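Just one chain is shown here, as structure tokens, and it is the form predicted alone.
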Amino acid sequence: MPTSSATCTKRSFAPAAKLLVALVFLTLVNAAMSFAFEPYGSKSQLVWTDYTAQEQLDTVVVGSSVMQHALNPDVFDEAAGAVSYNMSTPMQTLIESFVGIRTAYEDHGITRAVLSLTPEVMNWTTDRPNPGSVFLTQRAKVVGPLEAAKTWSYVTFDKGGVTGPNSLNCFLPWVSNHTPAKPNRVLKNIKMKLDGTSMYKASEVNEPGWIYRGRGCGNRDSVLDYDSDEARTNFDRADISKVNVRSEAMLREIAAWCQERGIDLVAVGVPMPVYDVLGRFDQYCKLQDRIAAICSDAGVDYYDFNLVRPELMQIPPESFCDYAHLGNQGSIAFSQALGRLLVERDKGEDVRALFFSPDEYRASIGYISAVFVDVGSQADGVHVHARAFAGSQVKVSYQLCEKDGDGWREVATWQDSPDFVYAPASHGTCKLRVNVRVAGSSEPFEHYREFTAVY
């Protein structure tokens, strides 16, 4: 029997109908996953939502979480006579910083951009950008679909994101940006979205202790415990002395783009804990020399605030809230110092004189910042090597103790050498501690490191 044309038409549309149903289903599933897992009140959401409320800007600040903690626009503006916004976000790459600068220029015609250059930003070896990063997906929600598509095209095709493992993440935002996959955290996230919780309150729920200061800036009131394990979190990373070729190329592209539009691009190094600088001092100096050379060649002024002289900024140990970030008091001091620096720079003053040379910096540190230990077991006992981080003019004394009930028993008295060999009375596990202090000090100790050894 011949097949009717209506039957043929029906059969030809059947695969298309199935595909459409599948696409609708996947879209709904993706929307549900995004609603459940995308954190409400993420730092990028705060930055981009508050950015839309800015009526006037002449300065934008970009960078990673280090700069988001460090630059308080209210304090900076008072010192610099500026109208600024902090667009820095966690793990922000240089490509994303460039997008932030471009957005602020197109929206407000900014005349200055402050770019944070940390070791992480310059060392990151990610070969391809992530088109679905939280910075870009949150931006897409406020700039509109056309502008979002233009940026997606730039990141995907111009910068090679299409060949990277995250090339489809812009369609799956919850993959790059998700709350911990624990039932209580997911349910809490959903509840905050449904019950009218403000995104500012949600941000503090997501990260207890973190406080949003406004206009993109947020940090903590807490102080880093230099004797805790947290202090070593960022320390044992790979060699930081080299600049990734993609980072260098992106920095040069940002510089050229800003120069063409008359934007004063200023690059800065945000202060890090002293032990983090001294602990890899040779690598750190090589990195800073390379960054300074790139910036100089690109026509960009670069100021490393780790080397800042005290007449511009004091950086006491309590300036840091954790292993990498300035706390609120450190942020206020940095924001004031950067504002004053730019005012003097704009007057034509020699602001380079406000910074130490590396050797001057090392000599200026008159205290012990922290102590770490390397430990191993050999036939003759537990071998301990302590690494105390202090200025070049500071002589350090070391003491080794063993846990004894609720206290500590000295097993090696104060000595100049950072090396110990200790043979416990019996084989097994022992709890040890190295105390350090400046030689001649009457303090019981100034810093310590506790650790477990197996013998």
Contents of the next structure:
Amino acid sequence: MPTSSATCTKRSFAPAAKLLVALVFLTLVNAAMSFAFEPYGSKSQLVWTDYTAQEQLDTVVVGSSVMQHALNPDVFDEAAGAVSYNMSTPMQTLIESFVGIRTAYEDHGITRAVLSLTPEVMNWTTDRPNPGSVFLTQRAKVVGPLEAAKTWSYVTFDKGGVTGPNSLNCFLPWVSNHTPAKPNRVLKNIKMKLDGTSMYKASEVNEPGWIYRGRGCGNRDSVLDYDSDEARTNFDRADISKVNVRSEAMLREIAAWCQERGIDLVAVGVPMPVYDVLGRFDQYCKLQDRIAAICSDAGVDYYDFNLVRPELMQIPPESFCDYAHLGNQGSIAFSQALGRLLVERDKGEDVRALFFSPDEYRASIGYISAVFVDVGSQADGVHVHARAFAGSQVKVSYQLCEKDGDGWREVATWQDSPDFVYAPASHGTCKLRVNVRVAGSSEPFEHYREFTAVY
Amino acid sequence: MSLYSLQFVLFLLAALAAYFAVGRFAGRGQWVVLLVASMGFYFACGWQNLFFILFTALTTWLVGLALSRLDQASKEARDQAADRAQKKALKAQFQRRKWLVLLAALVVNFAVLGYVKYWNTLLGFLGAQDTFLASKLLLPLGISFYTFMSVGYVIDCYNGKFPPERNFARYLLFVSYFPQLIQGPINRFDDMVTQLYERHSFDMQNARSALLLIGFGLLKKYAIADVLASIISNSLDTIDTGTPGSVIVFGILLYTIQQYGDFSGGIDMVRGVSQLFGIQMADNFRQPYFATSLADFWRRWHITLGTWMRDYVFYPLAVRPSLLKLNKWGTAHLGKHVGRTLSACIGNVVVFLLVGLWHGAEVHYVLWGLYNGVVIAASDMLRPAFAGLSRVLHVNVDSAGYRVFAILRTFALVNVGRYFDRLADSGDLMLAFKNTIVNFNPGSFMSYLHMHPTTNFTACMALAFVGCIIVFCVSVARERGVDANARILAAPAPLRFALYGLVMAMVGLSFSVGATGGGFLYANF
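Same protein, different form: I have the form predicted alone, so give me the form predicted together with its partner chain.
Starting with the chain above, the whole complex follows.
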């Protein structure tokens, strides 16, 4: 027979024990979900794992996926005479870039940091700090729990990450960092974790065609198809003319921190496909002016490589492997150019002269980069508005065709106007295509865009 | 302050710890902790808005006291009156004064609500939205909810339902109690008064039940409503002549699901939060999609708004002498049934017009309100005709089959109403109805969705589908009178834990595939 005090003790411990069991159970579920969904060989995992193998560094490169694709440390180091590491990762925010710079400084005492400033990073206002981001989660695995907790606390409490859903989701790492939500991808992920596949191999399986070049850099050999839906844009509906308050404050904080420690912070705009620059040119220029003003005020040199003159770097259309990123050839050219620029700059040369003004840049584009279409149906037919992106001196002609068997039948002949109205015989879907060429050209077309319209 | 955030969790844990510590060690004054927490919550959501809630609370509290004072003065005056005629005259005189005081309270509080909620829309109608007249104020959190609660309190005081609260701080807690500020429910003073101020000890069983309710709310909000948001936008945001009716119907059906998941999920969460403090807030939903008529639907959907409208608008309106006279006229000229229902029909149309306006001053909300009011009024008016038709067709209206038919019919009527609710532009609305009828075009359904792609479409749909199955099972159980919460809590541990794990996984997955953790649809009311 238990005594009354034993019963009392049992009673008071029972709820705590039940709570503990529930917590253990939920932790196990969390661990199982992480095992299944957290991708093996993610780009952040590669970056942080490889980073721990670096013995000596004087330069760190931080930024989002555009910089991870763009800067090849082997090529850059040769041109700049540096020992660098590319710590850029997909969707990296400025806070994460700052964490990267701080880590590299504390570990290696770096003297230079190259920071990529993309329109996404500077403009998107949804950039609420995510304490459970892939970058920070993977970093936590290599820096130890104390340092990870300090960073978590910084992002969560100092930077306002405590207010959003990510402040809770950071305890469920598979929420921010997961394989595509398809059963076969999840199964493949589990299999690779179990069968001894290397992290590098896994990264290339996760994204076929993507090749890890080493020291944080990875990109593709393929070339962007400007006439397919691959050629898209991140900025079609967004107003990209402004710098969001959070990004501005963060950029100033990074600049001040680097200055205090004698780190030479260089900010860079990585080249984008021409159509993406020209598509929102006025907004793009306003954004760049603002970024340049903030950098200047913060004592940081900023170079927008979209405006680079051919003397420093050639950016042919085939430099890009997709709608936002440089491919391998583009990456090599960019890495060499940036390295050369920094050498000249260190010598005290006027490197600003190596860049166009916005108007000079627009005039320098002598071709059509791509064509996009806006489609809508009204009572009188399908309305098509074509948007061709070309330099300021280029006149564009447009033609509308409809799919006819294996070929295309012209339904509106070549014209200067980018607007068409096409009335199908009945309601349903029709496959259309807009061709574009430079006015007066004898080419059948230079670019085109196919699309389906529902009428 | 987002409910799904570490900030809220820390705030809640601190409030709970202080609340139960004060209860345990001081024995009283727990309500002060709730008041401080509520003010803190409101402050964190925008300190500028404190002015509005304090103004509403202060004016309605003072009016409650004034009404009580007038009652007392009336009684004293009548006690000293010489005869019955004088007593009657005094009573009428004080009643008039009370009415004026009440009117002043209603005008002042609805004017504040009207200004912050409708002023800019009104200026928009007049083309003056960009002038200096435009208000730059953001809608204070929960202003519609706490204004209705406060006004209900004043009207109840006017009717002598309960004595007014004499302590302003206690009354302020009723108005500002933080779980109800986000999206209701519209609590009643007499339901809350004892609970808010009495002592509550921590009860593990109650906490488990509350956490289960919160988990169920999270599932509805994130794994159903939020994952559907992008698909709905892609189906309904760019309607043109070519948009197939099949896509529009699909979007509207999903919107119906999203509305329920978002609103009732949010209510479950805040009711669960309140339950952690030992305080039961009014329920706002009772399996609305099992309603057998539109009137029944509105007795199950946003229940606290419905009962508020019933008690403070419908009943007073239906017994107005002018409407009673109309009833008599109807009986004499149009028959007994019409005569009996005429005032109720007018009352319903007015109530739903106001419900529409409560949602916003835009035309589509007004149309939505009128649609609901007119359908309910017409079904009341035509009830004998429907009954006759059922007799002629030998339909057994008590059968299970007829009940299923009635549920589906009501579901269809609700969905038609959703067109008005979701499609803010009148042109889009007309086009959507037109395409639904004359251009249903199911053959282009998939093509259209491919042209307006949604990231993780299949995963979002699958997640919402599983979520809907869970909600459906719970709803069926509740409809049959089963206490689903109690059943789950009494289930064997492995089953319970599997359920908890499933909910956690589904909520987490919802953020992986599309949920953004944005606010609640009803948070801006």
